[in-house]
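A single chain, nothing else alongside it, follows as structure tokens in the form predicted on its own.
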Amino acid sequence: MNGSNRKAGPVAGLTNIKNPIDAAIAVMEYSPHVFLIGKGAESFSISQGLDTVPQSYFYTERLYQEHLDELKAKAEKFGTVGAVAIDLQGNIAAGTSTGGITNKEFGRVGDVPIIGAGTYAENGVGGLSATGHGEYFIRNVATYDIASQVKYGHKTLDQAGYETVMKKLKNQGGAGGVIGLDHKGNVVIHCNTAAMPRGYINSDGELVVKIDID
């Protein structure tokens, strides 16, 4: 998503496409539509010249074992990529991407794609991109929850992550946590798990990296 002009570019349901969020590129850059799904998302980024692999070319044995285990555990894992940036002009964008969690159902779409729940972004108030149990983050619209207590709450961007993600998600059991950055460019980070790796670089070099959560 652009917080400059807020358009954004969701896609879902994808099987051969190399690079999902180049995809999401497309649509949001060229498309007249806001979110496409399966054979006609990825019709769409073939005929943007993207790269398309075979279905083996995303499989690795860690995560077919992860699979095996997982149904025999019922156990729930995420795999959530998420990147906010802002310019020197206070362009605010944000992206997400992520394969859903393990053993889901046949047709399952999660938070990331939805503009709102895991990604959002907008000029003058910031930009975040979640991770975790995508039900919750959909059903509290997380992030522009997040957004609209900035807004029009007149909160920072980090007392609203708390509110909703160490608080409101956290109180319906929905486990998870955000990145952001607000319009100043400060770091914003919430997380009600035991872990989430993260990182980021500052507009002085400062790079920081972390996996438990302070």
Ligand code: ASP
The other form holds:
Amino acid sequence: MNGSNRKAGPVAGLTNIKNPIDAAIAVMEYSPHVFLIGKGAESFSISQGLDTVPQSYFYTERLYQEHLDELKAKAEKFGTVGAVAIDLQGNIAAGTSTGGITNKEFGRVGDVPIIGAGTYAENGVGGLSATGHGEYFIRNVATYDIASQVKYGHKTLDQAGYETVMKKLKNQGGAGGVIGLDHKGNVVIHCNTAAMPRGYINSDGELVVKIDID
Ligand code: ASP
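Alt. form predicted in complex with aspartic acid, vs. the form predicted on its own above:
So here's everything in the complex, that chain up top.
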């Protein structure tokens, strides 16, 4: 999502596009629509020259074994990658990419491609990318919930993120977290699980990488 004009191009249900985040950018930049899914999203991506791969490209033995273990344990596991960036002019962008929660129903769409649920960016407010149990992020319109507290409630992005992730979602049993940048580029991270791999770099070159929640 581009926070300067609120354009976005989510895609879902892709099976053969090598880099789905590029498909999202293609939909955002070159399609008159906001959201494409399945075969339509794939044929549009191919028409835009994106690389395709056989589904076996996405197979890893480790993840397959984890999937089998979690099927037995009926566990949920998250594996989203999100990024938020701001430039010197205050233009904010947020992007999120995922294979989705493990052991989901075929056809299930999570929060990641739903603008305002797993991903949101708006100049002057902030940019956010979420990971976690997507159903809760959708039902709570979580990233927009955070942004709207900044816009209309005059909270900081940090306060608003805390409110939504550490109180609202946590009280409902909605495991997960968000990364974000406020309109000045301050880093905001909230997570109600034990760990969330994350990192940031600023214009001074300060690089921070962490896993556990302190
Ligand atoms: N939020 C993603 C989903 O619900 C899962 C994740 O964060 O890995 O599909």
